[in-house]
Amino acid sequence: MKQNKNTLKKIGGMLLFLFAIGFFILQIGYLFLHTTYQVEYTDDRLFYIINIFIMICLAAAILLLISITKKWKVIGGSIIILFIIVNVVLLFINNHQIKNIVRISPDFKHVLALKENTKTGKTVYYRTYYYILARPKESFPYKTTGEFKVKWLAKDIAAVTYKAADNTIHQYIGTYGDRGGGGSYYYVGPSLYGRWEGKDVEVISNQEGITVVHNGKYEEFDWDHIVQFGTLAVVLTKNNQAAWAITLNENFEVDSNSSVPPSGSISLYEATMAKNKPITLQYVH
C-alpha cells in the first residue's frame, strides 16, 4: 500500500516537473519570438500567469519527489510566494497601462484581440496565431476611450464598437478568411449590387453608393463613405462616424458573371453603443 502511494507520488511529481520545464521552454520561446518577430501573447497577462504556473508547478513537484528539512520548505515557500507576488503585481500594473480585449468566436476557431494603451488612447488589431501568440496588425485611426463593444457577426466577422475620445462613434470589422476563394468578389460594395430587404429594413446598393432605408427613414451614403475590411465587410459613414455595418453572410454566394444576382443574404448592423443585434436581409432584386 506505502509502495503504492510512494510509486503515485513519483508520477505525480515528474508529471508537475514536465509540466514546469514544458511552460518554461514556452517563455523562452516566447521571449526570443517577441524580440526577434514582434510576437506578443494574445492577452499579455498570459505572460505573467504562466511564470506563477510554472513555480506552483516545480514547488509541488520538488515536494513530491524530494524528502526535505522543515527550515528548506519555509525558506523555499517564502520565496515562492515572494515570486508569486513580484507577478501579480507585475500583471495588475501591465493590465492598467494595457487594457486587453480578446473574444473567441462562436466555433472557437478564431480570436479577437485588441490592446489598448490607456495612457495614450492608441488601440492595435492583433492577427493571432495557434490562439495564445499574436502579432500587431494595424492601429485604428482614432483615439479611443470607454468601453468597447465587440459582437461576432458571423463565425469569422467581429463587429467592434467604440467611442473614440471626441464622442464620435466608429466601427472596426475583425474578419477572419474569405468566401469562395475570396477572389471572386473582392470588392464587397460592387457585390452587394441591388435591392436587399429585412424586416423595417431595406438596403439598395447602386453606382451612386449605398442607400439605407430603416423604419421609414433614408440614409444614403456615396462610395466615398463607405469603408471596407477584409473581403467581407464594409462600414457606411456619415459626420465623421460609422452609421452602419453590412456583412456577408455564410450563404452569401456572388457569380463572376455580372448579369447572375448574388444569392444568400447580408447583415445590417448598427453602430451604436446600445445593445443591438444585427438584421438579416435577403436580395429581392
Given for the second form:
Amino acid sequence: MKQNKNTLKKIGGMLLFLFAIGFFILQIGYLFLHTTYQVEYTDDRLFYIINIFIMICLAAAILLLISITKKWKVIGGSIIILFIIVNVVLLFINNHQIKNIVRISPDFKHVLALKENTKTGKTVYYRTYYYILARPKESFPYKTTGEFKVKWLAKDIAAVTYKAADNTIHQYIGTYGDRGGGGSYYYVGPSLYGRWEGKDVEVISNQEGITVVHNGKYEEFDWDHIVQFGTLAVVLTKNNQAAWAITLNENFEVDSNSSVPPSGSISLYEATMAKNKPITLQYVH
Amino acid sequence: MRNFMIGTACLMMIGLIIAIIFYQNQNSKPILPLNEVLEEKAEQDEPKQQPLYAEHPIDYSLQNDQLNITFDKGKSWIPVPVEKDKLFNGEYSGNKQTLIEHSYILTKNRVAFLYSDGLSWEDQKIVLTYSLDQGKTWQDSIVAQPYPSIRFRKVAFLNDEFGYIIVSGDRTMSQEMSNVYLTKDGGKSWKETNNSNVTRLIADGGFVDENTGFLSFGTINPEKPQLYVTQDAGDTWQEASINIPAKYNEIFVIAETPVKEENHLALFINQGPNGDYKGGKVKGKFISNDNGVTWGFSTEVTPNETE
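The structure above corresponds to the form predicted on its own; please give the structure of the form predicted in complex with its partner chain next.
Next comes the full complex, this chain leading.
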C-alpha cells in the first residue's frame, strides 16, 4: 500500500517537473519569438500566469520527489511566494498600461484579441495563432477611451463597438472566414445588391450606396461612407461615426455571377454602446 | 536526482527572473503592427528638409512641398497657410516649381495668393489668401463661389484699397467664360463686374485706374488682337478699335494690358506664340488718347525697350 502511494507520488512529481520544464521552454521560446517575429501572447497576462504555473509545478514536484529539511522548506516557500506576488503585481501593472481584450468565438475556433495602450489611446487588433500567440495586424483609426463592446455576430465575425476619445462611436469588425470559398477577394457591397427585409427594418443596396430603413426612418449611405472589413462585413458611417454594420451570415453564398440573386441572409447591427442584438434580413428581390 | 532537481529548479528560477526583466523592458515599447512600424520608419528615413533659398529680399519658396515667404532674403521664412497643390488647381501643366504668373502679389505691405479650392469639380471656389502684416496674420477672401475649373488667373492692386482679379474657366475647346472682380476695401470683399460676354480664350487683362480696365482675348492662332475696354469700372464693355497698319496685319495679334504713359495710354501688341516677324520678339506699340477706345500705331519695339 505504502509502496503504491510512493509510486504515485513519484509519477505525479515527475509529471509536474516535466510540466514545469515544458512551460519554461515555452516561455523562453516565446521571448525569442517575441523579439524576433513580433509575436506576443494573445493576452499579455498569460506571461505572468505561466510564470506562476511553472513555479507551482516546480515547488510541488520538489515536495513530492525529494525530502528537504523544514528550514529549506521555509526558505524555498518564501522565495516562491515572493516570486508569485511579484508576478501578480506586474500582471496588474501591465494590464493597467496595456489593456487586453480577448473573446473566444462561440465555436471556440477563433479568438478576438485587442490591446489598448491606455496612455496613448491606441488600440491594436491582433491576429491569433494557436489560440495563445498573436501578431499585431491593424491599429484602430481613432483614439479609444477603453470602452469596448464585443459581440460575435457569427461564428467567424466579431463586432467591436467602441468610443473614441472625442465621444464618437466607431465599429471595427474582426473577420475570420469567407463566404466565397476563400479562393478570391470580393467586395461585400456589390454582393449585397438588392432589397433585404427583416423585422421592422429594410436594407436596399444599389449603385448609389446602401439605404437602411429602420422604424420608417431612411438613412442613406453612399459608397464613400461604407467601409469593408475582411470579406464578411461593411460598416456604414455617417458624420464620421459608425451607424450600422452589415455582415454576411454563415448561410450566405457569394456568387461571382452578379445576375444570380444572393442566397442566404445578412445581419444588421446598430453601432451603439447600449446592449443590442443583430437583426437578420432575408433577400426580397 | 536530488541535486539535479534542485539545480534545475534554481536555474529555472534564475531564468524566469531574467525573462521577467527582459519582458518588462520589451513590453514598455509601444505595440504597433508591422506595416505601421515600416511606415513610421519610412517617414523617419525621409530626406531632411532642403534648405530654402531666396533670390530677392522679398521672395517665396515652393520647396519641401510648402509655400514659404521671406522678407529678409531667406534669413527667416514664414509658411503660407495654403496647400501647395491648391495654388496649381485647375488648368495647369507646369512642374509646380514656380508660382503661376500674376496669381500672387508679394510686396512689403501686401502678400496675396489667388487659387481655386474645393473638393469636387462642381464645388470649387476662387479664394484670395492675403496678409497685410508680412505673414503674421492671414485672411481668406472668397472671390467667387461656385466657380468651374479655373484656367487664367490674375490679381493686382493699384493702391491700398482698389484691386482687381481676372479669372477664366470652364474651357471647352477654344471657348471659355471670363470674369472680372473688383475690390474697394483692400481685398476683404469682391464684387463681380458686368460680363464682357466674350467667350474667346482670355490672354491678359488689367485696370489702369479705378474705372478703366481692359480684357484682351485670343491665345490660339489669333489673327488680330481683340481688346475690350471699360471706362465705368466694368458696368459696360466695348471693343476697342485698333488701327493696325496693313504691313503688320496678322503679325501683331495679341494685345497686352495697356499702361499709363505721360498723358496717354500705351499698348504693346505681341506676335503670339507662332510669330516670326524679325525673330518673333518684336512688338508693336500703340497709343490711345481717348482712354483706350481707339488706338493708333506708334512704333516697333524690341523686347528690351518694352521691359
